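Shown here is one chain on its own, the form predicted alone, set out as C-alpha cells.
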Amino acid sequence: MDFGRSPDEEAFADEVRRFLAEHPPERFPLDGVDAGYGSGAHSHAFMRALGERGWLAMCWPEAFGGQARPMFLKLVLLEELALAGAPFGPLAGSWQTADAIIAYGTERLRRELLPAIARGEATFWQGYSEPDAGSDLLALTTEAKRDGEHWIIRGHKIWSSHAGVSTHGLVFTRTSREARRSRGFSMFVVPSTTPGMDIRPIRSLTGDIYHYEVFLDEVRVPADLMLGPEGEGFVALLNGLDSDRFWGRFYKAPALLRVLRRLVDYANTTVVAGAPLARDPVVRRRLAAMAAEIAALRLLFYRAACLLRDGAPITYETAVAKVYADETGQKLARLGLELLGPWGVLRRGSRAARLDGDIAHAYLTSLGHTIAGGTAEVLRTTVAVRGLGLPAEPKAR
C-alpha cells in the first residue's frame, strides 16, 4: 500500500496549514480541557471555524448537505490539526454521530442535527458506561420505557467525556427485557439541556475536569430521537465503538510526533555535564526508537483506513491500533519524564517547569487511556479471537 498523499490531499493539507497560520489555535477560547488523546482541548469556537470552511461535512453525501469528497481528506485534516496542537476535541465524535445519523437516523435527526453538526454547533458525549457496566456494556441498568410518543429514561452514566460542555448525549439504554441478551437495547440522541438530566463533573489526576457522570431521572425523550431501530442499539453501539477506536485514536500518531519533536529539540538544546543531552548515545537511541514506534503506529491506522475506504470488513484491526496507540503514548510520556529528570514531574503553572509542564500532564492523562474506549486487556482478547482464531476463553487447567 502507498500511504503517500495524492496531489489533491497535499493541496488540501496546504489549505489547512494556511488556515492554521491565519487562525492560530492558541487564540481560540476553550470550553473543555485537553485530556491527552491528541485532539487538544474542547473549543466550540474552533469547531465553528472548521464548519465555516465546510470541512465538517465535506465527506458527507450531497443529499445530506455534504460535498461527497474522499474520506482520506478527513485523515489529512486530523493529522494537520494534531501536528499544530489545535483544540479540535469534539471533532471525531461529531463525525461519528453524523455518520450514524446519515446511515439510520430519523428524518427529525437528519433535519435538525446534520446542519448543526456541519456548522460546528452540535457536539456529543457518549452515555455508554455505567458504574457496574464498563467493559460489559450489556450489564447496563439504564432503562427507557415507552410512553405514547415519548420514551422515559431512568439511569446513571459515568465517564462521559465532555458531557458538561457538549450539546447532546448519545444515551445507550435497555428498552426490552424480553429479547435475548444482545438485543433489546436502543440508542437515543438527547439534548444535554433536557429536564431530568443531572450532569456532574469528575476531577481527574491532573485536577482538571474532562469526564462527567450523568444521572437520568425521568428524562422524557421524543420517540423520533431514537437512533436506529428499536431494540437494535447494540449493533449501532458496536459499530460506534469500532469507529471511536479508529477516529478517536487516528490522530494519536501525529500528536505523539509533535511531542517527540519537542523532546528532540530539548535534547539538542539542553547542556548536561558540558555537552548537549543529545550527545548521549542512550538518549539518541531511545528517541530514535520512539520515532520508529510512532511511524509504525501511523501505518497501522492507515492500513485500517484503507480497509474502511474500500469497504473491506474490519474485525480486529481497530483493536490492534487502539492498544498500540495508547501504550505508545504511555511509553513516550515515561521517556519524557526520564529525559527531563526532576523537572519532568513539575506541572503546568510551576515557574521551574520545563516544556510548560506538558510532559507531566501527558503522563498523568495517559494512565487512563488503556481503559477508556475499551480496556487493553479486553481488546487483546478481541485480537486473539477475531484476528488469530483463538478460543474466546482459555481452557481451565
Second form
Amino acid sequence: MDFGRSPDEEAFADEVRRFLAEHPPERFPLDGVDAGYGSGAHSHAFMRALGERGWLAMCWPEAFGGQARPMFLKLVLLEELALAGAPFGPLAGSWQTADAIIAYGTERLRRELLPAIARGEATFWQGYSEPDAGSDLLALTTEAKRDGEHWIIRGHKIWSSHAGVSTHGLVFTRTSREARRSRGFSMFVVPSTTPGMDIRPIRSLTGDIYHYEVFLDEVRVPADLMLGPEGEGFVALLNGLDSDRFWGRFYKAPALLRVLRRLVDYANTTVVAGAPLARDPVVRRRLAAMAAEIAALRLLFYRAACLLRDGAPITYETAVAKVYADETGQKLARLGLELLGPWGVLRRGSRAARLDGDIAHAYLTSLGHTIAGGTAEVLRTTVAVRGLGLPAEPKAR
Amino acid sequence: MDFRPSSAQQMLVATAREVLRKECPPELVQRLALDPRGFDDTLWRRLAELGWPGLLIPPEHGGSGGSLLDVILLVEEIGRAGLPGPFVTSAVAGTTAVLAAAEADARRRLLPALATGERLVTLAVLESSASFDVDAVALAGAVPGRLTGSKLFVPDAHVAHDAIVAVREQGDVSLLLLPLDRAGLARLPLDTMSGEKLFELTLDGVAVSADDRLGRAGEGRRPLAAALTAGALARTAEMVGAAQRVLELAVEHARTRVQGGRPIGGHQAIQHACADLVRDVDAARGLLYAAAWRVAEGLAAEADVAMAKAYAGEACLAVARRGHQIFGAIGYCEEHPLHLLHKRIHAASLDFGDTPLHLETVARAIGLA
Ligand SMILES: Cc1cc2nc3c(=O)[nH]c(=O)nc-3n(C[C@H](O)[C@H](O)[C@H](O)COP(=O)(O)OP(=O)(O)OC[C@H]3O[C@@H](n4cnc5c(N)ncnc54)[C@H](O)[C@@H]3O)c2cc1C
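Mind giving me the form predicted in complex with its partner chain, seeing as the form predicted alone was just shown?
What follows is the entire complex, opening with the chain shown before.
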C-alpha cells in the first residue's frame, strides 16, 4: 500500500501550483456559470492556457499527439486546480470525449477534433436527456436517419449543460429499431453551429443560465462524425459511465476541502456573543466531522482511480463515490449556510455578502448534483444490483 | 497511490481469515461473550503459534518485526470474526507501550514473553473522568511509595499478568508496570453489554518501587500516546472488520430471505440500505488504511488517526443499526451474530478515545482556533 504522491506526482503538483501563481485563476474571463461540481466556471481562456502548457493531451498516446504520461498526473492536475478554485469546467468532458475518440473515433474525428481538444478550443455539451427520457434514457425519441454520406437528426434535447457556450454537442440518438431495447442507438459529435440546431437557454434556480434546451430540426451531420459503431451507442455509453461518474466528480473532494478551509477561516474570524464561532463545541465538531468525510471521499475516489489505472473490474466503486461526493457536498453547503446565518443567503455582489456569496451558490447548485449524471436512487440500485448481486426489480415493460 | 496489500500482507490476511473461520465460529464468540472469563486458552495458544502476538515485536526479541499496517490488517480479520479478548489490549496497545517506553534490559525481559503470547499486559489509563486525554491522568504516583486510587475500564485484567498503569508524578505522566497479583490490587469486573471483559482496578496502598517503572520518571506521555494511537487504530480496524461482516451477512440475508414471493433484496428500500452499508464500510476502511500507512511510514499522523477513528465510530455504528433493520426480528435474538458485532463496534468506538475526543484533535488540525 502507498497513500502518498510519488516524487513525479509531487514535482508535477509543484509545476501546477507555479502555473496557478503565474496565472491567477480569477483573471480569466468566464463564459459559463460554475455549476458547483468543483471544476469551477466554464472558461475557454483557461482551457487554452492549460492547452498551451501541453496538459490537456499529456496522457494521450504519442501517436495521437500526446506524451503518454501516467493517468495519475491528471488526478494531480485536477486536485491542484480544484484546490485553487480554477475555472476548468469543460476539462473532464473534453478528456472523456478525447478518450472515446482515441478508442473508437473515425479518422476525421481524430484528425480534426483531437488537436482542437489539445489546444483547449473544443469543448462539449452532452445531449442525452429529453423531456420524456431522464433516468430512463432509452425512452428517448430523437432520431437520426441515414441520407447518403450524412445523417439527418430530428428531435429535442433538454438539460444540456453549457450547450450555448460549448463548441460541440454529443448528441445521443436512435438510429434504428431493434428487438433489444438497448440496441439501435448512436452518438454524434455535432458542431454547435450546425444549421437546424436551435439552442435555447433555460434559467436555473440560481438565476443563471446553465442548462439549455436544444431543438434539432433536420440537422445534417456527416457520417464520419458518428462516434463509435452504429447502433452500439448505448453499450459505449454504459461502458463510459464508470469513467463518467469518476471524472465528473473526482475534483469534488479537493473543492469541498477548499470550501471547508474558508468556513474554518470564517469561524475563526467571526465573533458571536463575545467569542469566535470556532470556540463553539458544536461548530468545532461539525467542521471536524466534515474534514473526515472529505478525506474519506478523496480516498474512495483514489481507490476507484487505482482500479481504473490497473484495468481492474469496477462494479460499484464509481457509483458509490459519486453518490457520496454529491451528498457530502450537500451536507457541507448546508452546514455553511447554517454557520453564515442570515448572511448566508446574500448573493455575490450584494451589500454585506460574506464569503462572496459562494455558500448560497454552492447550496443551490448542490441540489442538482444528486440528479445529474444518474440520480442517487438509480445509482444506489446500481450498487446493490451490479455490485452486491441483489436481484433487479422487475421492469415495468 | 496503491490500495493493494503486499503479498506478505495478503498471505497474513488469508491465513487469518481461514484460521478464524475454522477456530473462531460465531458459536464460540457467543459462548465467550456469555462466559464470565470469556477467554479460550486453546485458541489463544493457536494464535500465538501463528506468531500474532509478536507481530509488532522486533526479531531480536522474538517477534516478526511487522508494521502497524500489518497489525491493522490482522485486527480487521479479528473484528470480522468477532473474536474478543486480549489481542488488541496486549499485543497491540500494551506491546506498543512497552516498545516505546522500556529501556534495553526491560525490553529483553518483557518482549520475548509478549511475543510468544505467554505474557499478557493490559493498560490502566482511565479514571473517573473517563477521558483518554493524557492530561486527564490524575492518580498520584510517588515512586518509591504507595499507590491508592482506582483505574476504570481496564480491559482483560483477569487474564493479564501485568497492568501498565499511568500515574501523575509532579505534573508529568509516568508509566508503571505492575503485576496484577501484587498486594493491594483488586480487579472488580464490570458487566458490559458487549460481553467484553472490563474491570475496575482498585489500588489500596500498593507498594511501588523504581523497579516497577516502565521508562523514566515523568516520561510516560510519549509512549502512552504511541500506545493510544496504536490502540485507536486497532479498534478502528476491529470496527471496520465487524462492519464488513455485518455487510456480508445483510447482503446474504437480502438475497435469500423471501417475502411476498421474492427476495427482500429485490426491493429498492432494502437495496438502497445495502448500498449505504457498502459506502460506510469502504469509506471507513480507506481512512483506516491511509492513517495506518502514515504511522507505519513514520509520517505525522495524529489528525489522520483521529479522523479514521471518529469516522469509523459513526459509520460502522450506522452499518450495525441499518443491519438490524435489514434482518428484521431474527437479528434481535441472542443466537444471531448481528448483535455482538454491533455491540463490539459500539465498545470499540468508545475505546482509546471516543468520537468527540478525536474530532477535537481534527478540529485543531484543520486550524480551528
Ligand atoms: C445539474 C444538472 C445537469 C445536467 N446536465 C445534463 C447534461 O449536460 N446533459 C444531459 O443530457 N442531461 C443533463 N441533466 C439531466 C439529467 O441527466 C437528468 O435530470 C437525470 O437523468 C434524471 O432525469 P429526470 O430529471 O428526468 O428525473 P426522473 O428520471 O424523472 O427522476 C425523478 C425522480 O424519480 C426517481 N427515479 C426515476 N427512475 C427511478 C428508478 N428506476 N428507480 C428509483 N427511482 C427512480 C429519480 O431518482 C428521481 O428522484 C442534468 C441535470 C441536472 C440536474
